[in-house]
Each structure stands twice: as structure tokens, then as C-alpha cells.
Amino acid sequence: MTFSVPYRHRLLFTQGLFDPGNPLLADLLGAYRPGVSVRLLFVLDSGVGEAHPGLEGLIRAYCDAHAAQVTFTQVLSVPGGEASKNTPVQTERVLAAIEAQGICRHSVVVAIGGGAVIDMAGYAASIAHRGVQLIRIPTTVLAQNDAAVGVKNGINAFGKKNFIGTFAIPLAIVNDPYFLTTLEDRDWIAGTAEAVKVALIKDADFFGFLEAHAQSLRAREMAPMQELIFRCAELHMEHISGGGDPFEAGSSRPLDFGHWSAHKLEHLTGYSLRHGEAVALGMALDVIYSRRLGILTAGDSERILRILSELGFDLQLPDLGPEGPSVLLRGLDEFREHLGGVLTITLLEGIGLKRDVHEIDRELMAAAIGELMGGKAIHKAS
């Protein structure tokens, strides 16, 4: 026997989204269940709690004024970054206020924060009564553009990036770029590197507007910033609805260009390196990888080192410790046992054109690392 079942996967965008003249949020939870206040339960990144000193005083007056679709119940301060992902405590205080605050398989769990935030109570609510239903609220570009549009949620388990997770589709995600303003700049440069990663793999004409537009996204000029940040998620949405493997079933991730170094990257600077800036690392070592495989011009490869450098990347690999190139190479195979199956390697062969590959050329690879360690791909770039 076999059976579908078909998924609503919405992505929205607003300003001023608990401002209580905007219906968006008490529409979309009226549309959920029609004639019931539905129960809500906010999980808050402290990082934009502090950000936002009024913030949770608006979500109160917004439910106060939208009474008749939604019932706030609490604000649960966590707090932001990998640190609300690298042990279970948070997860289980999330947990904890579902089951104290009488949230349902109806109610709807309210994640607002940066992608970590959102993967940590994502996955809280998607075990919670085998699972609640979840809004996204991103708070950073890098969670607007990318960490937030996916159906994954997840926790750090074992020295590893997201070794516990699951698939759901969330409710909503809701983009609102109120939240970009408090951003510190390194977190504001970070997110684009997703968005130079999904160019580069699906879309060349979205990495000339990348090209064009670099100086003025370091300068946080916000009409380039939203229009990278919608084409980005398009890119994704169109590729969950229509890639065929939204749940990753089979063996490949071809929108982790860049990302098999980044998660080790992570790991082994104790996470003090942005995801986004290791995706920028990873995706410059993949880029020189694939050059030198011969695969990827060396003018290309410069326009892609030179565009992640003018948005504001520091393209040195930080100290990698005695061992070198091989602690990194150790990402191989835990990318490999993470996906399952068969190592699967996206590389490029030109500016939106990808190529997987299943096999790496350690020595090859262990060359661009040192090019990435020495800073030379910094002075080729410039």
C-alpha cells in the first residue's frame, strides 16, 4: 500500500509583524483553526530580547488586541547561538513550558530568534506530542535567507552539528526585516554567504546581482539586503517543493555547497566561528578544490574568492592544531555517515553550475586546504 500526503509550506513576509494593526500573525492562525483562540507559546532569543527591550510587551499587546484567534500563554527567554543547541537543556526547558502551559497538537509554538534558536525549538515542538505545530520568526539574515525556510530542526549531539533532529513542515515562516536593524555587522555579513552558495549552484544571474550589489550589502544598505534575502529563499522553496528529496532520503544535499568543512569548521573552533563564516570558508576551500581538479576555470575561481572578500570574509582557515589538514578531512566521512549512504560532494564547474562527485582526492583536497591556511587565496583574490 502506499498513500501521499500533501504539505502547505509558507513562506511570508511583513513589517512591523506584532504591531496590532497588522492581521498577518492573527489571520494565519484564524485560517488555522477557524472560530478558536489558538494557544501560542513564544520561544524568544535572548540575544533579540535584549536587542528588542519592548518586544515582549508587543507580543502581549498583539494578543491582547487579536483575542479572538490567539491566546498568548508565555514568553520563554533562551538564549541565542549554538549554545542553545549544544546540550539538551534548552530543548528540555522548551518542553517543559509546552507541558506547563497546556500546548497542544492545536496550539502553535513560536519561535523567534536567530537559526538556532528556531532548529532547537523546532525540534522541541516537533517530539512534543509526537508534534506541535511551529512558526518560524528569523531574526538574522542568514535564518531568513536559509536556517528557517527548511522543514529540518535539530540539536548538537556527540561532538557532531545536528546529529539529533527531525523533518516538519512548519506552520509559517514569517520574514519581517524590523528584526535586521539590531544586527551586529558580523552577523549581518554572515547570512550572505547562503546567498553566494545558492547562486553559485542554481542561479548565475542572482550571483552577478550579488557581484554588483557587494559594497553595498557590507555597507547595510537594506533594499539589496531584502531583495537578496527573498531571492535566496525563493531559491530554497523552490527547491523543497520541487527538488524532489525534501526529507533527504537519498544520499545528497546539493544545497550544501560548501558545507561538508563548515559543520567540522564549526566544531573545531568551538563554534566561535559563525555558521555563515564557515560556510564562506567552506565554500572558498571547495572552490579551490575544484579549480585545481581542473574542473573550475581560475577566473571563475577568482570572481568567487574576490566576491566573498569584498562582502567582508576573512578567507584564512584559523588554526587547524598539529595535526593540520587531516583534522579537517575528518569531515568527510562524518558528512558521509550524516547523509547516509554514499559520500556526496557538490562541486562547481562553473558560476551556477554544480557537479556532485563521490570520491575526494585527499592529497588534492589537503593542497587547498593549505592554500586556504597560508592566506593565498586571499592575495590571488585581490
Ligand SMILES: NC(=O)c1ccc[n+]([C@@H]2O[C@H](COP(=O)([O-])OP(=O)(O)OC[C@H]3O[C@@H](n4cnc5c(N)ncnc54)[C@H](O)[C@@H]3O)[C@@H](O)[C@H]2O)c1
Contents of the next structure:
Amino acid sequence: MTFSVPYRHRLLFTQGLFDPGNPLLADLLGAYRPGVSVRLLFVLDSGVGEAHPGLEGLIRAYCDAHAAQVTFTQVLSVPGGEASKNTPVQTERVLAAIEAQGICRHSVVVAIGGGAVIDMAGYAASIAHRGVQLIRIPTTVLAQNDAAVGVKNGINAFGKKNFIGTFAIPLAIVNDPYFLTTLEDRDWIAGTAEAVKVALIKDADFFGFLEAHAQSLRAREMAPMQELIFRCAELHMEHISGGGDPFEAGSSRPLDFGHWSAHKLEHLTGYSLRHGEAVALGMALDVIYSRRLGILTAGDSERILRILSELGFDLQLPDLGPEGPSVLLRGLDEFREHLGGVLTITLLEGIGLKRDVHEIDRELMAAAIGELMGGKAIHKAS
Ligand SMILES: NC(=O)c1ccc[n+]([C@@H]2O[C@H](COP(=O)([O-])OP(=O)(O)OC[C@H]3O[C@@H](n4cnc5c(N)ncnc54)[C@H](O)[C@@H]3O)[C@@H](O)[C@H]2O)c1
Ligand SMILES: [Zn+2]
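Instead of the form predicted alone shown above, give the structure for the form predicted together with the named molecule, please.
Following is the full complex, with the preceding chain placed first.
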């Protein structure tokens, strides 16, 4: 017997989401449960709370103004960044709040924050009552263009990224550029790595756009950033809805270019590297490896390293000590375990042209690591 279940994956863009006059959220929830005021539990990234001190007041006022559609219960503040994912403590706090506030399977958890807080809150929501609805409101570039757009939730365990987690389609993702204005410079930059990634494996024209706007993106201009986020998120949405494997039953992870070493680097540096920063290094490494393997031209490799540098990434591997290369190479085995079965690593044959391989020449990779460790891969952009 086979059966299929249709899913709807909604990504919405708006400005001033919690302005009382903005109908988007109220309309969304009104359509979700017509005639019922939906109970909302807000989980807020502490970094967002600090940067936007008036936000809780705005949320309360919004809920009061739209009481027919939504009922405010609580704003639960959780630590921003990996601190929320590195222990089960924050997940348990969200679960406790879900219980205490009477959040049922027809209520909604609204997660507001960076990718880490959204991953954690989404995980908690997905296991409470076997799945409470989730609205994601991503507040970093990386979360708006990548992390929050997918269908994955998770926390870290046993020293491994996202070891515990679930696949669950959120009720909606809502992107509001207003939040991005308060990002630290490094978080503004970090998210652009995922755009370079998706351009490299899927869309050479988008790569051209990134090259043309690297300077203005670096100068924090909002218009090109909005375009970057839109296109990057769109490519992710297309992949999830049209790629045929939204829950990753296969062992290939085409959107994970540069990620096998990135995940390991994040862990090895005690999460002092942001995910996007680690992804930029991971991509640089696999670009150098692709060039050394002879499948990517030196010219293309140079172009890719240059744009990463122009966007503001430091392309020198942090000092991992004498054992560094071999420790990093262990990331390959962990990646295979995480995927299950066959190792599949995405390399590049050109810009917009990927090639999946099932074997890595460890000596060649160690040489690529050496090149990146010495910081010789590229001269830093001035
Ligand atoms: N689920 C997925 O498919 C997926 C995909 C990619 C990445 N991720 C995960 O996303 C996480 C990285 O997310 P990230 O890059 O958004 O970083 P992050 O969540 O670690 O946040 C970085 C910092 O920015 C702060 N912050 C967030 N929004 C802010 C704002 N508007 N103004 C000021 N400060 C703000 C946070 O408090 C934090 O200190 C990693 O845990 C990664 O594993 C998940
Ligand atoms: Zn990523």
C-alpha cells in the first residue's frame, strides 16, 4: 500500500512584521484556523531581544490588535547562537513553556532568531505532542537565506553538530529585513557564504550577480542583500519542493557543498567560528581540492576564492595544531555516518557545475588543507 501526503512550504517576505497595521501574521493564522484565536508561544533569541529592546512590547501590542486571530501567551528568551544547541537545557525550557502555556497541536510556536535558536526551538516544537506547528522568523542573513528555509531542526550532542533532530515542515517562514540592520558585521557577512554555495552548485548567473555586487554587499547595502536572500532562499525552496528528496532519504546532500569540513571546523574551534565563516573555509578547501584533482580550472578557483575574500571572509584556516589536517579529515567519516551509507562529497567542475564523488584522496586533501592553513590560497582583499 502506498500513500502520499501533500505539503505546503510557505516562505513570506514582509517589512515591519509586528506593526499593528501589518496583516500578514494575523491573516496567516486566521487562514490556518478560521474562527479560532490561535495560541502563540514566542521563543526569542536573546541577541535579537538585546538589539531590539522594544520587540516584546510590539509583539504583545500586535497580538492585542489581532485578538480574534491570535492569543499571546509568553515570550521565552533563550541564549543566541550555539549555546542554545550545545546542551539539551534550552530545548527542555521550550518544552516546559509549551506545557505550561497549554500549547497544543493546533497552537503555534513562533521562533524568532538566528539559525541556531530556530533549529533548537523547531526541534522542541517538533517533539512536543509529536509535533506542534512552528512559524520561523529568521533574523540573520544566514537564517533568512538558508537555515530557516529548510525543513530540518536540531541540536548538537556527543560533540557532533545536529546529532539530534527532526524533519518537519514549518507552517511558514517569514523574512523581515528590519532585523538585519542590527546584525554584527561578521553575521552580515557570514550568511553570504550560503549564497555563494548555492550559486556555485546551481546557478552561474547568480554567481555573476554576487561578483558584481560584492563591494556593495560588503558595505551593507540592503537592496543587493535583499536580492541575494530572495534568490538564495528561492533556490533552496525549489530544491526542497522539487528535488524529490526533501527528507534526505538518499545519501547525497547536494546543498551541503563545503559542509563536511565546516561542521568539523565549527566543533574544533569551540564554535568560535560562525557557521557561515566555517562554510566559506569549507568551500575554499573543496575548491582547492577540486583544482588539485584537475577537475576545476585555476581561473575558476581563483574567481571563487576572490569573491569570498571580497565579501569579507578570512580564508585562512585557524591553527588546529600539528594534528590539524588529520583531525579535520575525520570530518569525512563523520559526514558519511551522518548521511548514512556511502560517502558523497560535492566537488566543483566549474561555476554552477557540481560533481558528486564517493571517494576522497586523503593525501591530496591534506595538501589542500596545508595550502589553506598557510593562508596562501589568496591575498586578503584590501
Ligand atoms: N536547519 C538547517 O537546515 C540549517 C542550515 C544551515 C545552518 N543551520 C544552523 O544555523 C546556525 C547558524 O545560524 P546563524 O548564522 O543565523 O547564527 P546564530 O544563530 O549562531 O546567530 C549568531 C548571533 O547573532 C545574534 N543575532 C541573531 N539575529 C540578530 C539580529 N537581528 N541582530 C543582532 N544580533 C542577532 C545571535 O544572538 C547570535 O549571537 C548553526 O547552528 C547551523 O548549524 C541550520
Ligand atoms: Zn550551511
